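What follows is one chain in structure tokens, specifically the form predicted alone.
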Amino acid sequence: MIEHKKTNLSDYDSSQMPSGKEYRIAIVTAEWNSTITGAMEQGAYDTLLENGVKEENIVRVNVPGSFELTTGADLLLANDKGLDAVICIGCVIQGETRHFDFICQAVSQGLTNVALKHQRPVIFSVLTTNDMEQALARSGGKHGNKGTEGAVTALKMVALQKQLEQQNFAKA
């Protein structure tokens, strides 16, 4: 059987999604490349609502750029113990210098560290593209919306964490 390459990478099976009606989720969005990140934030927000997260349980904050996503997520989790997850939305477009490599590496490692520190899902919804055309295609264009994917991932990871906590509690 020949497998066809998916064009919309954000398609998901809504019947396989956990209900987010009891979840509190934050979206931290980088202001840099705001045309892209704004569309991704909206995709995440809409997906959370579509899957039962109450509007009042969605916390939205902005940070200057993708590098600051790590600090934004850390501050949120340190100051709001009721958060179940943080979705970090950014866009870094390749330029002519190595700045791209340093920023992407720092953000990915930093967000991993924040998740481990707080024992909560911290979702990497950061586009790392070669050009603006690719960024547009992945922020609501022909290849889907990376923000939507971040929301789906957050909901699934919160459900997993709650399931594992319940199993651990039942064993105690």
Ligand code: RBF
The other form holds:
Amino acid sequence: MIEHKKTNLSDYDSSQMPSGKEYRIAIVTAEWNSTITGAMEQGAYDTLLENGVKEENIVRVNVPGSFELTTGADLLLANDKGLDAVICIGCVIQGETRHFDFICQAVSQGLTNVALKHQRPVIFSVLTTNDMEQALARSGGKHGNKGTEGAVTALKMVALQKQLEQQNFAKA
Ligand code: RBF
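Right, and the form predicted together with the ligand of this protein, after the form predicted alone?
Every component of the complex follows; first up is the chain already shown.
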């Protein structure tokens, strides 16, 4: 049974977390709005370390903007076959033109496609906010750090993936 709880994973229960000591995880970070994405990347990185992922098993790369997260994740998974998951970090802030809609749509659908293509968890840690204030509140402010939450999600999804692979192997 899943208890009713708020969806904010920034205050995760460390006793409920899988150990990441055998996991290899990439973080791809967009350079646009780098004050925000840098804080989220730090949150994700620290959380992976806190949960046992070895420093040498955390791969960190940057891409120019959130639109490029899809290609970044795809290239990582194509070229590093030992990767268990990719955390994608970006921040898209609503502007005066329709770019916001196109970028958000492309990156959310694109990352889903990459996950299904490679059969690996690809985590959507992309803020899509009306303004900078909302972004600050979600990158270490009053609404937590969505980079931290992306790392928690990645660890949980890798554990699920390994559990299901194990069960499948046991039946073969
Ligand atoms: N990238 C972001 O990560 N966040 C943004 O808020 C953002 N706003 C953009 C607004 C405009 C008008 C343009 C042209 C690009 C923007 N980008 C943004 C960059 C985008 O993700 C991508 O890097 C470029 O469109 C090049 O493919």
